[in-house]
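This document starts with one chain, in the form predicted alone, laid out as structure tokens.
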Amino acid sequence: MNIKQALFRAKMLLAGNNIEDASIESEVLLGYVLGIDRARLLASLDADISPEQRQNFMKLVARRSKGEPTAYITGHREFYGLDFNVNPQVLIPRPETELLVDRAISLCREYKYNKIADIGTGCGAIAVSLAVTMPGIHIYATDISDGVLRVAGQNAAKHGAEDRIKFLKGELLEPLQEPVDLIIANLPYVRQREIPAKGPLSYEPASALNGGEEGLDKIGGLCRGVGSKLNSNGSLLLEIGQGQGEAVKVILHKYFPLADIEIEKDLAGIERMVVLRLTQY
């Protein structure tokens, strides 16, 4: 069997269980087991695979229909161009979150910010590439699992970030010790009854995707704790769910009732992004 043959057979498998894009979802794995990038893949579709690589590309094949995340079987997502290792302890990273970095940058680069905390770092994908986008900023990342915070760690290590990142463990803002330029937090937004007993998100971990009733419950305890640790010049970035937007900006004015407080919205037209800035009180 050659490579063509077997990304066939894989596309016919994932597109049969409602696998979407089970084009690049086969050449994926198939490249994964053959340990070749999706280019070289590609150009070498006439190439011959061993019958063992042909058992271990159908076993993940399997496994990606029965709706276990690419990320989780090959161990690897890419985000913000960089590779990040992942596993089932962490929620996987989304394309929608390079949003927060981009704004990030260009509020670092606008108000001259030099210390920034990422809050409920999982895999520490909004970290680690702050940390190589901008060498000269110091991040603070928090978690409250040891698991997390070393997958985190290797991450940062794997892209020589680690003297720029100092991890903490704790409860949202809980281990700063000092206030900061900037605070980010992709914290769960998901509401309780949407997440679905079956598919990809019930492989990510509840506790990085539950955000409670109404999706609200980690950020309205972010809100509640930003003032002291924020500087006064300072700026909040979260990332929302669909429609939360107005929900959060009250809680926001509750807090801070003489901020800037915007809703940005993603390429697809969501509400996906709360941005506030100080002013002076």
The other form holds:
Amino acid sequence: MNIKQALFRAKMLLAGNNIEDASIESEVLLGYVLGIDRARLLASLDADISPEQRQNFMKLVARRSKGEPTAYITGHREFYGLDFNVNPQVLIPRPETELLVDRAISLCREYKYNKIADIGTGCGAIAVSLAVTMPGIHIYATDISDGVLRVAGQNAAKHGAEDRIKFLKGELLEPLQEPVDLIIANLPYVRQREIPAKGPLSYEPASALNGGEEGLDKIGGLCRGVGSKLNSNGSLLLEIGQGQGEAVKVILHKYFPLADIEIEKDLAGIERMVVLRLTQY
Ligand code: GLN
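Next block, the form predicted together with glutamine (GLN), ref. the form predicted alone:
Let us now look at the entire complex, which starts with that chain.
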């Protein structure tokens, strides 16, 4: 069997199980089995694969067709142009979150920020992307789990950012010992009743998704503590879910009646980010 035939079989199987992007997913999985990247795979469509490679590949395709995310099968996910190690202890980074990274970078440039805290860092996607893009910046990255912090630490080391990211273990802002210029967080915000028992989301850690009844338990907890951990001209960037913008704005207004608060949508037109900027008064 050659690469083209193997891909065709996988694609049919995945598409038949309602997996979107069946072609790309098949290519990523076969590339992983063969130890080559997608570009090389697509340049070698007529090359034969061994029966063993075929068997390994079809096993992975079967796992994927049952709903397991490709990123957990391969242990990798790309975010902000960088390769991140992931495992089922951490949320798989989403492309929408790149919006927060872009915004953080422009805020840092505009207001000359040099200390950031990424709260609930997970695999470290936000912290590492910021460290790689802005070598002069110092970053704290917090999480509640040792296992998660290990993954984030590996990713920092892999991208040469371990000396500029200080990892701290603890709940929300608690482990932060000094105020920073920018607090950025993609906390769990899915409403508890909306976490499915089946499908790709069910493979991801509830601790990274479950935001309680309205999805705002963790975000609300963070907002309560921001005042004492943000410098006077600092900013807060929060990822949010569909329809949560106004509620988060109300929470923030309670603590910061005079601050600028914006809600921004992602490319799909869904409310995705709340930006709070403190002004000196
Ligand atoms: N964006 C994720 C999802 O709905 C949720 C991530 C989160 O809770 N921070 O798939």
